[in-house]
Structure formats: C-alpha cells, structure tokens
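Just one chain is shown here, as structure tokens, and it is the form predicted alone.
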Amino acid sequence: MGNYLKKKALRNIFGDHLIYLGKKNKKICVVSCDLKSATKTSGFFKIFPKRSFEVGIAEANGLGVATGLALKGFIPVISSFGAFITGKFLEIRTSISYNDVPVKIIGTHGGFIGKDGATQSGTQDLSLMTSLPNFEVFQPCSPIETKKILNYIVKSKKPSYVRICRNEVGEVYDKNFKFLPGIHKELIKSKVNVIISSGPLIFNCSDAIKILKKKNIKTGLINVNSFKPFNFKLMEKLLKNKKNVLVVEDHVSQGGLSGLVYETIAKSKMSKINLKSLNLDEKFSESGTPNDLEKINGFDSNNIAKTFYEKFKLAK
C-alpha cells in the first residue's frame, strides 16, 4: 500500500485535474448545479468562463443542457452530489442512456460524507447507475486513480458516472499505474482470506488487515474501481481457492459491490467460498464527520477486523 502521510480529498483532486484537462482539450465544458464550491468546479469556472454553465438548483435542467452540449460535439462534465444527480433518474435514463450520449456525470459526496446531512449522502447511486444501458460506472479510491479515471472518461465515447468521495485519503499507486475499465486490482495478496472494497474504505480495510495480521490471520485486499464494466472472469480468478471473503461497501448491497461479487460466485459455482458483506442495507447514513459515521456504522478498521474474524469464526 502507498503513502498515508499526504492525504487529500478526492473532490479537490477532481477539481484541480479538471482544470488540467480543460487546458489540454477545449471541448471540455462544465455544468454546475449551484454546487461549484462543494464539487470543486469553481476553479474551472474562473479559468474557462465561456465553457462553464451554471443552471442553479436544477439537476434535471443541467442534465438536459449537458446532453445538448454532448450532441453538439462538446465533452460536458456535470457535477453535483451523487444523491442529487442520480435522483434525476428519468432524465439520465431518457436523455443520456437511451440515446447513448457521452455525458460525464460526477457524483460527489458518496458514502459517509460528513455533516452535510443524511439525505445528501449517496448510498444508492451505484445501484441506479449500473442499471442503465450504455453507461460506464467507476469509483476511485486514491488521487492517482481519480486522475487516471478522469483521463479515461473524457476520451471515452460512452456516458459515464464517477462516484467521488469527500474523504481525505492517501495513495495506493505510483505514477505508472494504468487504469483499464473492468480490471480489479489485488493490492494485498493472500491465499485463503480476502476483503473486497472500493473508494475510501480501501484504506480502512488495509488497516483492518494489519490488525488481523497481528492475530495471525493473513488477509488479502482487492480494490474494485470499475462497477460497469465489471470483469466477472477476472474476479473469479482472483477468488479462486479463497475460503473467506468479506465485501465492505458504503452503499446498499442491491446493485452494489456485494451484489456483483455474489453474482460472480453464482456464475462460477464456487460454492465452497464463505461470503459475507458489510454494507448499508435498509439504512440511511446519519449526519456527522466521516470518521464518526464510519465508527458508528462499523466501517472503521477495528470494526472491519472484528467483523471479519467474528463472521468467519476466526477469533482466538
């Protein structure tokens, strides 16, 4: 695992890298829904005012504007809280998905977002977006992964949804990391036990694995950055001969990471795997700091480790 010392919020990485991409490609434009400051697109607005469009508190209208821009050959990036933008499902489905228009939707504040409020925390967004034909759906866990995914989507001819967290996180990759859609990354290898996660929880899972190691329970870690396309064959290969698998996600399991892993096992008939999940089924996130919310809901490193050895009866 990489550098924990220089933690950065991925929404800030998004905003800064968007400016970099805007300088390289004049077709990139940004649509804001009265959240320039929160989604960190205000810098793009200042540098490229003629390529910036503020629609106000009107995500549905913004999606229509972005669709029109894409149909005219531009590369529109529309940003809002993931909970808000995916809430305009009809407009995304009918205008963008149905017509296969390459609009780039950035949903910030996914998972445990902080004190903004429970209703502003996106915990069902991946489920909605992976259900749509033509869409590609990604979630980065680190600054480098965020930049590489953004590099990819602005060149892609497909509509995209990128779920970006508010949390400050470290790094797991070096600058030579290559992002390819559908390719899961085995960050820590292990023969028997493995945790599968995505986004900022990768770091909590990594710390949990260190705790488990002290109990002589060696555990691997798989990072899923691509929910659609999702490479079932690769996941099957990574899980081959594994015994205990725990999926950790700040999202509901239906249409989320747990569902994809369960589907992998069902398709491959790997019936000997003990699969458990830690998620937010039948629950909304509360309002509070990300660290407090993770602890309350059992997603901090100590609780993830405890969940692992208790669910698989490995406690000593």
Contents of the next structure:
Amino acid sequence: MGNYLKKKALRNIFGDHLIYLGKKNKKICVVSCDLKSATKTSGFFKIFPKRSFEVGIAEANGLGVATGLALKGFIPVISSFGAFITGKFLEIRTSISYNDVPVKIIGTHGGFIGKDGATQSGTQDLSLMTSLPNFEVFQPCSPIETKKILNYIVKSKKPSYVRICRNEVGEVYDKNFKFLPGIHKELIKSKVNVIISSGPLIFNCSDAIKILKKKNIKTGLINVNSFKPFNFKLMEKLLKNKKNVLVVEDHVSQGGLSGLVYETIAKSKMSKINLKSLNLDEKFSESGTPNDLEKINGFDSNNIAKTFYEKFKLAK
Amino acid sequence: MFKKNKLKKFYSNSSKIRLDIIEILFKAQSGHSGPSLSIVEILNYLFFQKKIYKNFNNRDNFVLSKGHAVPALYSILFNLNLISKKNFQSFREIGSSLQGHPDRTKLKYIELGTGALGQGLSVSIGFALGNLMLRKNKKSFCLIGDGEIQEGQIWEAAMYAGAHKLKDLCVILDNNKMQNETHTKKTLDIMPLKKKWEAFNWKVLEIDGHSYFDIHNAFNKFYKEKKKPTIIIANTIKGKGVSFMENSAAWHSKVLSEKDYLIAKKELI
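What I would like now is the form predicted together with the partner chain, since the data block earlier showed the form predicted alone; can you produce it?
So here's everything in the complex, that chain up top.
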C-alpha cells in the first residue's frame, strides 16, 4: 500500500476533477438536483454555466433531462445523494438502463454520512444499481482511484453509477495506477487470511490488519472498485488457497460486496473457505458522527480486527 | 382555405394508418387499440405533412411517451417505407424489433424506449437543451396521454420547461378522456387542463385532435411561438375510427376476435 498523504474528501476530488475533465472535453455537462455544494459540482457550474443544468428538487426529471442530453451526444453527469438518486429507480431503469444511454450518475454520501441520519445515507444503492442491465457500477476508495474512475466513465459508452462516500481519506495508489473495470486489487498480499472491502473502509481494514499483525496474524487486503462488471474469475484466483475471508462493507447485506464474494465461492469449488461478512445486515444507518457510527456498527479498525480473530478462532 | 384534394389525401392516409394498426393488433392477438387509434391524425400530420423524419440524421425529435400506443407509430413508419412489411407484421413476436412497447436498441427510428409512463417529457427537455447547445434550430415533440399526467414527473418537467421558456418544445396531450381501467374523471380527475398548464407558464392550445384544420393551425402557432413551450391539448376519441371501439375503456387493450377484426376492417377500407 502507498503512503498516507494529507487526507481528502473524495467528493472534493470528484468536483475538482470534473472541472479538469470539463476543460478537456466540451461534451461533458452537469445536471444538479439542488445539491451542487454538497455534491461539489458548484465549481463546474461556475466555470461552465452553459453546460450546467439545475433542475431543482426533482431527481426524476433530472434523470430524464440527462437522458435526452446523452442521446444528443453529450456526456451528462448527474449528481445527488446516492440514497435520493437511486430512489428514482423506475426512471433510471426505463429511461437510462433499458434505453442503454450513457448517463453518468454520481451518488455521493454512501455509507455512514454523519448526523443527517438514515434518510440521506446511501446504504442500498449498490444493490439497486448492480441489478440494472447495461450499467457499470464503481466505488473508489482514494483520490487517485476517484480520478481514474472518472476518466474511465466519461469515455465509456455505457451508463455508469459511481458511489462516493463522504469520508476523508488518504491514498493507496500512485499516479501510475491504471483503472480497468472488474480488476480487483490485492493491496496487501497474504497466504491464508484476507479482508475484502471497498471504498474508504479500505483504510479501516488496513489499520485492522496492522492490529492483527501485532497478534502475529498475517492478513491480506483486497480492494474491490468495480461491482459491475464483477470479475468472478479474478476474485476466485485471489481467494485460491485462502482459509479465512472477511468482507467489510457499509451497505445492507443483500446485493452488495458480500453477496458477490459468496457468489464467487458458490460458483467455484473452494469449499474450504471460512467466510464472514461485516455489513449493515438489514438495518438503516442513524444520526451520529461518522466515527461514532463506524464504532457502534463495528466498522472501526479495532472491531474489524477483533471480528477477524474471534470469528475465525485465531486469538490465543 | 385548404385544397379539397389535400384534405381528402390526409383523411384517406389516416384510414390506411388505422387499418394497418388493426392488422398488426389482430395478428399479435394483443396490444393497445384504443390509445393507438386516438393519435393517428396527429402522427399523420407530424410525419406526412411536417415530414419531421424526412432527413432522419438531422431531424426534429419525437418521443412517444405513452409507449403503449406504439402500434400507431409503427404503422406510420411502415407507411413511410421505413420498416418492411415482414418486420411490421412481426409486431410483438419473439425476436422482433417491433416490441410491445418501443425499444430504441432494436429499432433505430425509436428515439426513446418508453412504457413506464411519465418519463418522455423530461427526455424531450434534454433534447431541446441539447439542440440549444448545438445551436440546432430543431423542434422537440413529445406525445403524452391524458392519464399519464397523473404521474408526478410530468409536473417536474412541466415546471422546468415553463421556467426556462423552452420555446422549441411542443407537447401534444392526447386527451381521449380514458385510461387503463376507466374514465380519467372517475380514476383521478385531471381537469382543469388548460389552467394547470397555463399556471406552469406554457402556451396552451386546445383543439379537436382529429381535425386537420385544427391540427394545422395549432402546429403553425407553435412554430411561431417565441417565448414559451407549447402544449396542444388534443381532444380525441379513444378508439377513433372503429365504431365499437370508440369511447370504450374496454378497448384500451382488448384482444380482437376474428369477427371484431372483420368489422373494423370493413369500416376502415
């Protein structure tokens, strides 16, 4: 893993990089649903007013407008809270997915977002979006990964959903990192133990692995940035000969990363793997600081480490 | 005002379009007859008089938001020789590019796949905004149903287009006064239509949706409009042209028997 640099919020990285991409490609335009400052598209609106559309508190119309712009050859990026925008599922399903139109949906505020509580927290978005034909679904964990995913989606002819969490994070990649859909990255190699995660929780997992190391439990780390396409073969290869696997995700248990890892194992012949998952089960999130929410739900590094050695009976 | 020959040609073309709609609905033994027959004159005018698809690569955009009425659009495309007879007759069959509801990924003349109601107008706004950015002086047409405006998204879109004065956007509201189960008035009254759309800052025109004279005048007014989006409330008859289908909610999607088919055909030839 790379070094921790100064921590940055990925939505800021998104907003800044969108301006950079907007300067390079005049087809890129942005649709906002009254959340420009929260989703960090205000800068784009200021610099490119003619390519910026504020539809107001009307996500369904925003998605349709973006569809029309894409059909006219533009590259519309529509951003809102993941919980809100994926709630317009029928509009995404019919206008975008069924029509196979390259609209780029950015769902910010995934996972534990803070004191605004459950209604604003995207904790079912990946499940909804991975169910849609034609869609590509990604989640970055770091600034470089965010930029590389954005570079990719504005070139892709497919509709995309990118889940961006609110946490401030460091870096795990260097600038030569190449993003390709479906390529899971083994950030820390190991022989028998591994944690699989996605998004900023990668950093909690990385800290948990340091705690485990002190207990002489060597554990690897796999970062999944591409939920759709999901490369089952590659995941199978990465899990070969592994004994204890823990999946960590800030999402409900159905339709997220845990499901994809379970599916990988079911499709393969790896019957000897012990697999556990730390997720939101069937719960909504609640109000609280992101740190407190992580703690109370067991996603802090101490608890991830504890879960690992207790569930797999590794502690002496 | 209009030459007799032109009017005669217009109405005979409408009969031919209706006949072809009945042909494929009977062959498919399913589909939506009433809501297809009510929009024939409007489509006939846009595609044969205004010739909006004459140069398809540089066309005015058309979205059929009430996707279940697609047999009418297929019949238009067939009569424009844009789809073959064989293709036309494969409507609703497995592997056909003429799906039960329009599918743009299978047929290039479909600009937007629709079916879940209420979504087309937003996309037509996207077309209009795209044309403005491209500096193309093109029109964006969207045909919606009267029952369809019960969907909330229609009003999100109406508010946006009115506020942004999208003068190149034209909605045609097929006011056939019925929806899937029964009269709109009994389901959820949508009246008063004119006041609603005026309040959303649209230019509102109300016409007989089967009259060439009314349709021609309304579209001419739209082409001259400089300040607002236009909505043409077309008062129509559901099932228009086939006596036993007219004003019948049952014929929203009833299957044609051979007897029904023969009577309808006789009335339309």
